[in-house]
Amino acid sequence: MPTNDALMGMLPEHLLLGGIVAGIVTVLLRRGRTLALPVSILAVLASAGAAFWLGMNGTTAEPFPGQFAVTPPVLMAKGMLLLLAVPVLLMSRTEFEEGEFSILLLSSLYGLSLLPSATSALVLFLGLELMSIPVYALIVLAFRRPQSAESALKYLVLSGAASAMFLMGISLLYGSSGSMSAGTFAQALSATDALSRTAVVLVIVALFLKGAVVPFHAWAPDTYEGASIPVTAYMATLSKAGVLIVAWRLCDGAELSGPLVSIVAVLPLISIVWGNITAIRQQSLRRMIAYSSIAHAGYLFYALLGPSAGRLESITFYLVVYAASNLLAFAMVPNTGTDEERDRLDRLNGLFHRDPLAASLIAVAMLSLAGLPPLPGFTAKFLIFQTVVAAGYSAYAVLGLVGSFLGLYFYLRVIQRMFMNTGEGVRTTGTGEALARTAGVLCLLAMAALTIVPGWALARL
């Protein structure tokens, strides 16, 4: 293993690891507990900056041959995903004043950062677990309501079941091929022997369970509702992004065919329809976002139907836009009342009359999530459906578009509550609120950039 490759190829991961160690030291030194947040933000910025720098310089390296490799598109995708953790950290100041949140989040990010570069099923499994395990603790860390422990337990049990199925699937692949390479899965997609087919089904079901695709979605609404807002924001965006990156890595270079097309098309299509319809009935903001995320998982898995070339671009662009829009909405939710009151959608009634900036930015986020032009959500959905049509599955693309129209109602209902209804509330100010608004502005800037120059971002993926 060349030393320089190991150092430079894994520089983003090394910087994250340095941030985790520095965060632990600041927490152990009780006087430095409040330093954990700025230290973590600096670590994430440095890690994302390193990924962008290496990607722009055209770095291609294989620090661990057969296990971990970096290329410019992978580094750019990694940098974009890492950068999205900054708003989550800024939002956490309103909920978590100690440093434990920052350390756990960085630990989860370390697992996420491994996934785009993983070239073996074993590293993919390790990355998924490193990303998921800190989230169990994050859910109960705030303990704002009694449901937090139940939510963490549900997530632990179902995520553990998904991990077991994923591990069983890659074990069967190893048994049938003698290789742990991620490319083995792509070859198994067209295999006809029972062992390979069983392995493929187990891995796909595990990814659907992790990504909350119908009918494996039941954990998501309860878990999102029981977690605090920064944790829900992280789970709905970056944690889901990790699952889709694993799906892309496993299917990289392969075109889906035969019965697999039905599995990968029908269940995500049901997710789109079911997630959008069920979100309409929700009175809790986090449950609404949970069902919305179920629908968006359907759009993202749809991308696997398209040609392998360009799949990373469409998935990464969608993930970044979806995450920025969701984080913008979460960042601008007024921090008033108890956690349960803050979660009620009727607390948004008349928000425009109390806080025009927050209401306007939440409206932008909702319109982007709905996929209306000229916002980047439209471009993201267009890319996904374009790939589906290019692969010859026009009927699935049309059905997916019809399903996406169902989502317009609940996104527009949030805007109607803020601008047309009347309501009472107290506007709060403080350090935490200012940081949350800074997070919202950063997300807005990212969305503006992707709206104005989407081609610039796509050309670098």
Contents of the next structure:
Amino acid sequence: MPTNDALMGMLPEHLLLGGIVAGIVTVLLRRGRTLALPVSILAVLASAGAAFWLGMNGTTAEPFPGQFAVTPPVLMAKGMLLLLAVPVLLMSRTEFEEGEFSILLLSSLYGLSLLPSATSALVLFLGLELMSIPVYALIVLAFRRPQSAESALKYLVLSGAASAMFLMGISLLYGSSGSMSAGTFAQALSATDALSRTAVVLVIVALFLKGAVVPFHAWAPDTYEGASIPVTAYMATLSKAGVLIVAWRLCDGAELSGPLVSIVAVLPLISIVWGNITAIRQQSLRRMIAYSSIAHAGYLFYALLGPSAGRLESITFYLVVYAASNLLAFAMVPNTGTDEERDRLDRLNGLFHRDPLAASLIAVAMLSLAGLPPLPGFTAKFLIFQTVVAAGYSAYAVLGLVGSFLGLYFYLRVIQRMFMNTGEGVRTTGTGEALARTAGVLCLLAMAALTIVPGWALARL
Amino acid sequence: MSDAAMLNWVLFLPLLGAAGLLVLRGNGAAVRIATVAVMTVQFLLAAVLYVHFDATVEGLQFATSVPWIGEWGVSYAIGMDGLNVLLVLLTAFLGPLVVLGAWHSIERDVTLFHVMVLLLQFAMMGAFLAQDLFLFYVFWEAMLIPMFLIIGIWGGARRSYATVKFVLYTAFGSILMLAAVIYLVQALRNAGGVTSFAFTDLMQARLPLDVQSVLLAAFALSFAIKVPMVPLHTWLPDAHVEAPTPGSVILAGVLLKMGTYGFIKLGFPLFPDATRAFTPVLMTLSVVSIVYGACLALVQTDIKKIIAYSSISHLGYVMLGLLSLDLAGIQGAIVQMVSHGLVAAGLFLLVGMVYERCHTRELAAYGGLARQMPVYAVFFVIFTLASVGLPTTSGFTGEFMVLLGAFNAAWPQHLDGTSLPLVLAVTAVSGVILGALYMLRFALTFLFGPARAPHQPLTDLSLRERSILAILVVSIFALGLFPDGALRKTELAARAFQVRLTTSQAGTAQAGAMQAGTAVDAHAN
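Can you swap the form predicted alone for the form predicted in complex with its partner chain?
To see the whole picture, the full complex is given below, headed by that same chain.
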């Protein structure tokens, strides 16, 4: 149906756009402010539903030739990532009662949803920026602590630097090849001339910066710590997912070779080791998650080492599992005290005795992040390391696995705090507590489904 | 119900039980009774299957295999064979006894505790029954989490240190095993195009000796930590000392068998050539474990540590029997696994019972218990003698057959000129003497020495405690007096294991194996 291409292929995006407009209208109508959240959730659900529906029907379309194309696996991946925004929106009620949060989040999601289908470097750049810019505002939106402003500024500057490098890289490629298509980058990966090499390295460094890979990671802990819990949850999961999707898009169809391998393997490996070791020392939950996410960025970039064929599969599966686990943990963090107090890890001491459900679910999330079977975090990690071995990089796989072992300790420490230490504090039910818990339970159900029938999800990617 | 369906029930009953406990949230007594009921049904089903298990058929029985993650060749495959039949029965048998034994020793968070015990039971059963490497690995690792919580929540004063040590030790081994698993499956795929994690398919992989050696090292590290073999044993005494009584019973009764079961089911048969090459090293380590464990048990002042170190020594015999590659030795090793499970479980229960009364584990604080608790003393002496290997008890059957196997294996080689196997076999015998020494010293001071600290008058064992111990004693004598039935069930599997390890694999297909190995590394540069 070539005439409907533009409408049908971009249906998920159109629905998101509709949600943004509806959200703005409800916020403008003073009395409708509280409606913004349900409207946004509906929009996200409709958008994800549309993506799944199109994907199941086997839709292949190119609404904007050379710029934007959809295929069933891409649509399925898009649908899964969009669904993950639902728990973020649900837990936002604990911090933000007004509707601005939902609108900004939806705008950022619009950028994210462009990424998997973008076939030109320009759309990738646009999507990445659309995804990042609302986040600067989201960080300062709560503005309850001086750190928030600092945190937003840090993110703004570093994200800006990354964008500049990305733009520089793709413009070099455009200059030499005259094409903006994402495939140009894939070709440049195997080219040996200085211009292509420079362009490739610039783009990879930009992605490492945005994805917080060592040594470009230093902004992440500070930024995460300054943001409020729902925003940190969003940054650690979905906005990281966006960066990985860009990386997948650019390298699609190409196998890494030559000196590039050492960049794409060694830096993520250092990331895994450094992130896991440094996380042990943290006293702040958000800083710990930040270092953990630095380590997880390492595993994710590892997936690029493998053969091109199974890449989207392993990256999306990992992203969904990782995001669901992280969001589960954030959703269940008890909503007592100020934002700053909530963030302290020792607030979790003895949580099991005050709130068994929350403690048990956080424990499940931690074990999944640590990659212990039978939780889906294990399956996801297994998939990645399997592709690394399949590509012949057994030594990197072993080192990466040993690096992942280092992470076990700090995840277990969280469980020890909740179940084995004693701590004082009373259980309170604050704003949106029930909604946040619903978010947690939704994540848990997703994780359970991915544990019992991982093959179902994988077969559709 | 078909036998295969029954085996699925044996596996999944504890999981369903755990889910039921979470939903019903009963009070302490209801939770305990429900758990015992679930475990008892599981045991009865396992017992029926044990009786139905046909000793004249080689290979898997009651098997189920369903594709799980089709694309990767992962399947949900379980089944019983001669290697796991006794261990499945042992696991199901100890389950209800563990819960009964914990009746009064666990008072905090009762529901959580029983959920954890049921999950642990599920994972252990799954690890024994799994016939797919992915499934096996999932169950193997899944055992860690409930045990971590059992020691960490209900354990002693230094539980935090002990749990972290336990998890980090065992998880480190597992991580390297995971790498080996991935590599092995990839090598199989590169060689023949089959993508499968099924044990039977993986056994077809013909790898060159150097690849086999590396992979065996990774598997062996993981299994040897779990056994535990000296020098990887240091987590065990800490874990035992800090664990609550039921934790120690499960640890000694079943969990420690995971390592030796891993070797006999996977580690050795997957890499037979490498195993033969490493036999002198592994045998030496086994004998070192026997003697070193016994020596350390001799000097302990903490009663739980005595039994912990004696476990290290007893599991050394299991390894020695397996490595002897002699039919008597292999079968003796299997019997020794079961026997140690029963005896160590009984000893830890006994220690737990006296700890509940006196709240100390210092050997020096005890003495003359026999006068105050005569029934306790009778049971204690029986278990001590079984541990030492008194004829008519299961301990004798196991140790005797293992040593017989070790000598059988040592003798011809001795005539060929190398005397190492004979030296090892002779040294292993000294472990029996040391074992008698430390256990009798323990029993003497504990039961008959002069009474030390002015304990309050101690009550003797209750009916519940007597029943648990009596059931264990009956099973120990049953296995000691009539080992024939059990041995027959394991015979074909033990023979297949022996044949697998004594015929060269790599030699017949060296060329094909080289291709398989090099293809994996093709892109490495």
